[in-house]
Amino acid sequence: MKVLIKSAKIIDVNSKNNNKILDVLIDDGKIIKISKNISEKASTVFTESNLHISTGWMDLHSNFREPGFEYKDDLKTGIKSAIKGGFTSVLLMPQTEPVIDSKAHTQYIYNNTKESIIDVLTTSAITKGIKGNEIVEMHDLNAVCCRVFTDDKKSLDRTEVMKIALLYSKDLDGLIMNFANDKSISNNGKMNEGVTSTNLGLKGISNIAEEIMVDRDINLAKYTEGNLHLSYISAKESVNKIKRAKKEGVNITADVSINNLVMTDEMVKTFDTHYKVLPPLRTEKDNTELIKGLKNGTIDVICSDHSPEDNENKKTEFDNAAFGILGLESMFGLIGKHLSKDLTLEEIIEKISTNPRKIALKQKLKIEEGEIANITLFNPDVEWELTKSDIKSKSDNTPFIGEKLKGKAVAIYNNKQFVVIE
């Protein structure tokens, strides 16, 4: 099937065609021609006003909840959410039931998604059952294309276990992700520790719970020379620590959730559980520092932290509600609305496509002739309102329904498939 994309502005700093408005012809999964006014016949011709094209977007932190929590979401609906958001690849977190911590579990994910337009990739837990004690069979898992290991929101507390995991990562050329959250300090907090938590009478999670573990993990990465990625950075001082470590040559990368860029703890004042996330929403000063970190390269990736939760776990008292917000469908529109004044379009694509692929997959895509066709087509300037019908998850735990966003994906091509996003 030939697909001809007409008059698209190419956003790809790795391509000689960057910032040029050209036609792109795709056949059998490859880009076969890029030129002005391609007249060759194609089974599908796609054109759209203000059309832009980039390498396919990748989310570094998604939860599709299958196996075990299919009442919240599953692989099929998760894929629909990814398509709606313009993503061609997602990396799943292992907090399912059972936990993804063996070859059989990873094969379950791949076998049930292999025909999809979306590359559904999965992490494995670092420790068996995400219990923080016994390391999984990392060599066996790596052999079935599982390169990334994380205990995700459980945070790996035991220093000696983290050290061994990082040593394995060096041997395997794998990647260890850790959410920096010292649980002995965060101590089951419900929101950011500060003026707002004090006024509301809610137990807070202080920045220091993150900062202490960032220090520990940086020191371990320096000692082991392992491959470390810090997930969900939310505190301003953490950004400074990572910046210093990178200057010293420590092998470290980091991401930030869209939630911690566009919202603050002030939004919790209504006790709306839609704003209960982990890491918690921090202050405007934290957000400003995170955005600066994105701009100067300290923070490498923006992730959606797509976390479907059912009504029973969300529509309850704030103390008892589950953490999490849906993210895939709204992420690009939120970036356009809130961050386009700080980040160029090229920098945004770097944070949601180029860097996630490089960090998690060691993959480099380019929009050039002869390259694999894995692309997202989008309009960065269109303003639109997120409605309930835009949510493709089984859950609807997002505070953004009814909000005006800016920028929207209109189509994706991957795995020899083309989908126009409705």
Given for the second form:
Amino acid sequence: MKVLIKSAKIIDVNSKNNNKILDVLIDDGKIIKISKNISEKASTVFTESNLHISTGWMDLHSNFREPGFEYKDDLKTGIKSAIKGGFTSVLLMPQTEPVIDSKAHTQYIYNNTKESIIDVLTTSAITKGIKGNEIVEMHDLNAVCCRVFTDDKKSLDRTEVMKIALLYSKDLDGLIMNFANDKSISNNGKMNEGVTSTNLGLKGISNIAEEIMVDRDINLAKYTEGNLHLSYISAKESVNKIKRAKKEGVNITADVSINNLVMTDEMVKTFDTHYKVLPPLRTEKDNTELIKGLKNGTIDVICSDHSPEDNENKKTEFDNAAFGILGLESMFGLIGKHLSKDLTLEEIIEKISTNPRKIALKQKLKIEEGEIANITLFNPDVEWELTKSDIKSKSDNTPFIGEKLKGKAVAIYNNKQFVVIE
Amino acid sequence: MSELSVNHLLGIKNLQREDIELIFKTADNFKRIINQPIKKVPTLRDITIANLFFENSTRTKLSFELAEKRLSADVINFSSSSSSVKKGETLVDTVNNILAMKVDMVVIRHPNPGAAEFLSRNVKATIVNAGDGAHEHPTQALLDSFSIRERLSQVKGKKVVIIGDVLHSRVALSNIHCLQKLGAEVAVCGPSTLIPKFINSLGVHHYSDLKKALNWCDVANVLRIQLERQDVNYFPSLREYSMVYGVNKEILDSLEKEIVVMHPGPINRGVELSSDLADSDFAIILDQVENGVAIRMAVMYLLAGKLKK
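Same protein, the form predicted together with its partner chain this time rather than the form predicted alone?
Shown next: the complete complex, the earlier chain at its head.
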């Protein structure tokens, strides 16, 4: 099946075609021709105003909740959310029931998603059952293409286990991701510690809960020379620490969740559980530093932290509500709305496509002839309102319904399939 | 102003100064009434009030119940530890079940901050917050300020220090809002481990020296040290706490002026407050208790007035 994309502006700093408006012809999963006015016949010809093309977007932190929490979401609906958001690849977090911590579990995910247009990749927990004690069978998992390990929101507390994980994974060139959150300090915190938490009497999670563990993890990465990725950076001081470490040559990368770029803790002021998320929403000052960190390359990736939660877990007292916000459907539109003045389109694509793929898969895609066709087509300037029908997840825990967003994916091509996004 | 600007009493934060003054004026009348031979008025004869206490309380519950009965309301009581409720029925379900029996007003005490506000958005009844976690305890703050007004003739311009565990205290937060709205200056005093890091954002100074704090103030509101709310040891021992932050007669006698001592109760005698002081003329602790009933009558009377409309 040949697909011809007409007059698309190519956004790909790694391609010689960057910033050119060209036709792109795809056949059997490969880009076979890029030039002006391709006249070859194709079964699908796609054209759209202000069309842009980039390598397929990848989300570094998604939760599809299957197995175990199918009442919140499952692999099928998760894939629909990813398509809606313009992603061609997602990396799933291991906090399912049972926890993804063995080959059998990753195989389950693979077998149930292999026909999809979306590459549904999964991490494994670092430790068995995410209990923080014994590391998983990393070689065995790596043999089935699972090279990223994380205990995700649980954070790996035990320093010696973290050290062992970084050392052991090095032998298979695996990647250890950690969410820096010292639970002995943030213990039971419900939101950012600040003026708002003081006013609401809610237990605060201070910036230092993150900073202390960022320091620890950087030291461990330095010592072990393992591959470390710091997830969901939210505190301004962490950005400086990572910047310094990178300058010193420590092998680390980092991401930030879209939530921590576009919202602040003040939004919690009516105890609205839509804004209960981990890491907590911080302050304008933190957000500004995070954006600077993206701009200067300290932070490599923007992730959606897509976390479906059902009504029973959200429509309850703030203390008892679950952490988490949906992310896939709204991420690009939020970036366009809030960050397009700070980041160029090329930089944005780097943060949501090039870098996540490089970090998680060590893979480099290009919009060039002969390359694999894994692409996202989008309009970066279109303004649109997020409605309930745009949410493809089984859950609807997002504060952005009714919000005007800017920029939207219009189609994706991957795994020899082409889907026009409704 | 003849009616409140709010339909629920969720926190002092949501009140205007005029609301507080209206509550005080109404409470003045009720205080007169409860000191008459016939203490009861028929004002809320057709109103049913549910007291839902998801956390232990003795005096607040008694005070509310008494206030309701003196107003001739029909009263039902429900007590449960939050954990057993959490496991089964949700809070909204529990309350809706009770409301289905035609209840007009709900007085709620709950361990989660924001629980009252959450209910006000999700159930059809007038909500009175009787304490939600470390968030607010509005009727306590109202009766505290009412008691200061009674003793010192006005609240405006007075200096009030709140002493003790401010971090875990809903009384402190409500008091800060209430006193500031009425024009008083507020400070807090206690070990830094028990003071929120961002307390300055509320326009409140932190004294770590008790003597300095007492010399500064006109009123000392001494909080109960709530060991049950602490997950780690915020101070090494009650002995040391009472040595450094315990308020006693000796310190008060050494001050340059006479101050008023308050306590929301129940007192840990010999810990945050010495017995001789608690029983002395400095203390207005029992006045606070008496005023509590009048204040709660006023609040429920005013809210019921809005209900009828």
